[in-house]
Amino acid sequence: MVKRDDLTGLALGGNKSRLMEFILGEAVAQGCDVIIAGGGGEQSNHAVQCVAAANKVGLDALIVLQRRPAARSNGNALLHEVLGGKTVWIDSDPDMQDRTSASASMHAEAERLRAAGRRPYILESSLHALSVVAYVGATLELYGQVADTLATPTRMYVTSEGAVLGGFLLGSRLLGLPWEVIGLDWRPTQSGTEGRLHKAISAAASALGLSNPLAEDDIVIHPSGGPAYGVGSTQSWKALSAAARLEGLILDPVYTAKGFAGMFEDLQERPPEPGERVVFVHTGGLGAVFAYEAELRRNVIKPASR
């Protein structure tokens, strides 16, 4: 089964819409008039969703993005401009090794805006307690959707090493749901990832008035993100092709194609029992598809036409 969390309504959709409902709710409650967010590269789906959500609630958005070699101006980058997002480009982490590498620049921009009389809200990373809470809610939604099916899934796969994975892990444990939650990486796994996520899960549980029932060892992330952020692998191009040609399902090259490939690898290593069902959470990022025309022609379209 596929949970279509790409179909969330804002700017071609994507999982960040769920997060922004909670983040912007806090920003509005605090009287802020501009959100400072981003941290990723030019094809960041997070950046697009931040701008789209801010537009929806009447806030301005200032997005801080890493300047990467051979950056692509179409795809999500083009959507970002169509939505009217203002961008500050930085060079602190072009290889996307550190989620919080843009923090200093975000705070500097916030000081500049405060001096001009603005009231900024800073979202240093999508790995945020409220983002985890949002996906506790998504866990409830998904369980309600599968509860009446003939076979409740025993495994859930999600392209995430952050808040989305954390929310599904926390929600599933709190509700005692009968499935294993497996994160799938979209870049080579960074040292300390599980520890950072466990800390965010604890903060989310505290926000819900609960203690964290998960240990750091409960966090499972399949290493599907090579060779680098935004660079497809042989496996991910095959996964993208298979989803499109067999199911009419479009994956994006940066995130979900890598996750789908990681799911295939895990299912090969641990074949499901006859009749067992699994669910893949499609987290979106579809705008990035249009930035990868050359790679898609080389790795997907031409091989299929031979």
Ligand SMILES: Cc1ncc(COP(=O)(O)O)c(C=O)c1O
The other form holds:
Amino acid sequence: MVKRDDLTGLALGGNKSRLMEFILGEAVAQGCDVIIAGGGGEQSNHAVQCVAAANKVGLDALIVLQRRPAARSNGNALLHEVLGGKTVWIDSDPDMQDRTSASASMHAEAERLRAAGRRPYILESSLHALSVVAYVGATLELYGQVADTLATPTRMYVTSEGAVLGGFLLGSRLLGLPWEVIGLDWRPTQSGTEGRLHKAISAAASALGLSNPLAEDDIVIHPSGGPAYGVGSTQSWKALSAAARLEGLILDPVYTAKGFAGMFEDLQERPPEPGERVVFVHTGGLGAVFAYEAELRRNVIKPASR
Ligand SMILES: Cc1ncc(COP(=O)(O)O)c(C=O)c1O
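Output block for the form predicted in complex with the named molecule, input the form predicted on its own:
Zooming out: every chain and molecule, the one shown earlier first.
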């Protein structure tokens, strides 16, 4: 089964809507009037969701984005402009690894805004304690949706190495739920990922008045993110095509297609026992589909044309 977090409601939906509910809740409670966020490229889902959420609660949004050599003006870039997001451009980091320049730019912008009498809230990264808390809430929601059916899953697959995975892991452990939670990489595996996530889970547990019941070794991330961030693999194009043509389900090329491919791979390596059930969490990101027309024509539409 599929948990449709691509239908969360803001803009074209996606995981970041849940995060923004909690983050902007804190920003509003602190009396802030502008959120500064971002860090990704021009196709950032995070940016689109931040601006959409800020619009909804009446805050301004200033988004720091990386200028890339082969930027695509369609897809999320277009949605971002439609939503009216204000952008500060910085130099590019194709692997999405360097947070330092984005963070420095966010703080510089915050200084400038404070000097002009504004009250900025800085969200340096979506890997934030409140983002993890948001996905503890999603765990409760999902369990409520499946608890009374015979279909309670035994495995949950989610395209995340961050807050989404952390929240499902923490929520499932706190509630003693009977499923295995498997994260799926959306970029080549990077060192220190589990450690950073474990720290965010501890911060989330502490925000809930609890201690972290998970060890770093409890974090399982299946490597499915090749060949590079935002670049599809043979498997991810096949996964995108299979989801569309067998289930009528649209995946995005950057995140969920890679995740879906990683789930297939794991299911082949560890076939489910009879009676086992699997849930795939669709984290959204559908705006990006429209920025990948050429690749979709080459890798999905043409090979399968009849
Ligand atoms: C559609 C989509 N899925 C998954 C992810 C990955 O989430 P995480 O930050 O939890 O690794 C993102 C992150 O931007 C996303 O936009």
